[in-house]
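The chain below stands alone, shown as structure tokens; this is the form predicted alone.
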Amino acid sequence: MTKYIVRRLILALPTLLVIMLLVFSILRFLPGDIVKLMVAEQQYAVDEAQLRKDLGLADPWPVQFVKWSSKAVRGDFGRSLWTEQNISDELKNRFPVSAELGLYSIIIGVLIALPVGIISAIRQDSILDYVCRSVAIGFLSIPGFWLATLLLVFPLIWWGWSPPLTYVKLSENPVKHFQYFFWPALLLGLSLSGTTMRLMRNQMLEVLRQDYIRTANAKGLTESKVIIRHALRNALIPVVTVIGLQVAAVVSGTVVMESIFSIPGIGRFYFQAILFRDYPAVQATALFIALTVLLTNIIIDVTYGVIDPRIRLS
């Protein structure tokens, strides 16, 4: 397991060249010069020749990306432009609480998801498998944030009320902490579960036609163990690969919901510097979001031979 681990992340190297390579490159490629864009719409500077030499656009391009990617590696990305301040300490201070709320909606999207699909698939074809399957399409067709605009609008008109939008930290106010994240959880993990419990039943329903199923119900084993010891763990490899896929779907739907709900993390941050024109902020939260997708599916790899000990990682 060590051994494989470790090669893991050395093959990984040649990938996270790459992804810096392009996190650098494509706001290089956008129309018009970023520099003339963010002195005109932010008044950054009014010396166009000193911003740009602030920002490291005055070299040649191979001379920027070397400088940029020596100090990206030891954690540097320099200061925002919008904000004033460090954009290491930006992301850290940020990062546990977009963390929070993309652990909490993957929780809520699979404690839906795989009793639904588990339920659906050994209640084929009847009413209650057609209500199942209607539920996740539902969830996979209604974007969240037209929910999260519902629930921000309509309980204000009707009832005065609406969920929480101040940032409460857990030390300071654990209820409240919980309460401020279930709302923005809840609509991401719906839009999550619907995916999973699509193809956990699919999963299901092609490991309950195999043979060694067929034997366990032969030999008088309840439904349930049959489900839970034989079923359920061979049919969890491909769900679990979706699950860690859908990081990179929290990543974007963060985006939105931090920005509908208030919420201090990176995809607000990200969204703001995008706004704001912040180039250093945007090109180092690009990076750092594209190392949490990748750093995800490393541990995904893993999590292979923990939940099949048929599969040799080694």
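Only the largest set of C-alpha atoms that superpose within 1.5 Å between the two forms is called the rigid core. Numbering follows the first chain given and starts at 1. Bear in mind that the values here come from a model prediction, so they are computed numbers and not experimental data. Compared with the form predicted together with its partner chain:
Shown in the overlay between the two forms, fitted on the rigid core, is a CA shift at residue 110 smaller than 2 Å. A displacement of less than 2 angstroms separates the C-alpha positions of residue 73 between the two forms, with the rigid core held in common.
Put the two forms on the same core and the Cα of residue 142 is off by less than 2 Å between the two forms.
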Contents of the next structure:
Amino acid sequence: MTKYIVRRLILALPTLLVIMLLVFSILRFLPGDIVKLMVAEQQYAVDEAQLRKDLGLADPWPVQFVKWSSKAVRGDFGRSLWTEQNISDELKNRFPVSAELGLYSIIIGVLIALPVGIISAIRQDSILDYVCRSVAIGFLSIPGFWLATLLLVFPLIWWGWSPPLTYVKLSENPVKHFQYFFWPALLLGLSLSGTTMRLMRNQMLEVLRQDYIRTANAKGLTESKVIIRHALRNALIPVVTVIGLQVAAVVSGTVVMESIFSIPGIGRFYFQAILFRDYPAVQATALFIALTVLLTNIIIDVTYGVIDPRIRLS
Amino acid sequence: MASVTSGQEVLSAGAVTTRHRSYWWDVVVRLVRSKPLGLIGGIIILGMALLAVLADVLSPYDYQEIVASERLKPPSATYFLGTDNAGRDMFSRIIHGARISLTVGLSAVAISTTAAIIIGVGSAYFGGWFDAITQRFVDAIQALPGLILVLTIVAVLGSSVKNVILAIAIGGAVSGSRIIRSAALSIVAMPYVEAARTLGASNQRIIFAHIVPNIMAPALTLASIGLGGAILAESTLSFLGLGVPPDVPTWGGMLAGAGRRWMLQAWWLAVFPGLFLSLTVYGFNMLGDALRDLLDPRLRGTR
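Structure of the form predicted together with its partner chain, given the form predicted alone:
Next comes the full complex, and the chain you just saw is listed first.
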């Protein structure tokens, strides 16, 4: 087990190196002079030469890469040009907020997906199944930002109500905290549930064809017992992986939801850093996000092995 | 689909071509007979495509004509979908928006599918260090979530229709190449590839005559599923204000920016662009789903 985890972490190293190279090159190898634009549009320094020096662009690039990466590994990303805060502090303060939003969305997504996926599978090719499947594809197709727009417009027109837009910490006021996160997490959860729902249905159909299900039916168990005790338990395992794969989708979703509901998380920070051409912050955040995705995938793979004893972790 | 058949015409003898043609025709027939949801998707797409192609003919007004006296008019017989805060006809703007969405979606997917085939087949066929290095790059880019990647590329290259297409295509090519690679790996291991090699066929011949035609089914499935995602990506970018330039009418752009402030007085501004957008993506997703089941059962459950 430990051996497997260590091996996975070592295998992730070359990938991490390539990620660092890619992120590093954002500022350096692209067409046009970004420094010129940063000075012209945002006045980050008095002149280009100064900003070039501040960004560490004066050295030959292999030297730059070693300097930048050795600092980045220690978590030192310097200051944000735009907020003038220490970037690592920004990320540290904002990560829990995005993690909360992501976690709640995944939970809501699963809570919607599992029952619908199961019903769809049990009543395969019935009208109900068709409705459930169309709804699943619908959730995948309707953009979250449109639903959010509708949510902000119509309740206000009809009842003068709008969702709360100030972030409240869980420790401060749990009720207000959940009220605040409910809508963005629901909207994000809906789009996530589409994928999970379809996988749940396929898995369930596969399991229901197995011999042990026939045996369970033959010995006279009730349908609900067969479904819950025998089928669901086995069908759930691969669904765990897809929830893991959704981490990337969640990050994309948080950018949009955090911008609309003004949530002080990583996604909004990244988007604003891009708008303000705050490239040191863009690089740091991109690296941070990639690392988070990489690590979550490793954790999910390990968990997968733990819940399914048939999979040997080697 | 036209490009698929023409590609095969070049590669295979006349008799074989006819068989391939009937294969794709058979797919269409099976779609109509056994996949009602896919058929509905196809009809929606056909409708949107017609609106996009005939936008100039069908739009009752000039989509950028500003008429101050006709501001924020609700939907009526004169203005089917109302007018916006500048007095521009929403219906005309929305069908011109279909044009941008479909152009960006189709071009991005055409580029990304082609690139995915090149990367995926190359990686699978040549293997060794080439495969190892390519796959590390694929791993690295896949660690960046789709929207983050696209936002970054557009932010660095600048906002233009061309760059939006390119950014979406890069993201799609990378994840698509994984699926093409695994499909190609199983074909590289086939006895007929070995036989071709024994007979002295060149790499070029093996790749273009034996491998590429056999991964056309997963590639086409990938493309049809990718289209919905590409259109969503474009509209999200436009919504965030980083997509195509603001003077181009896009569905995402109509839901954001200046229009947002007026939505409380004019609900139609909030409803119709999103409705067309969702419907189009829905159509592509349903068709893609049906095609996947028909063409390549192995891909079921992906995405």
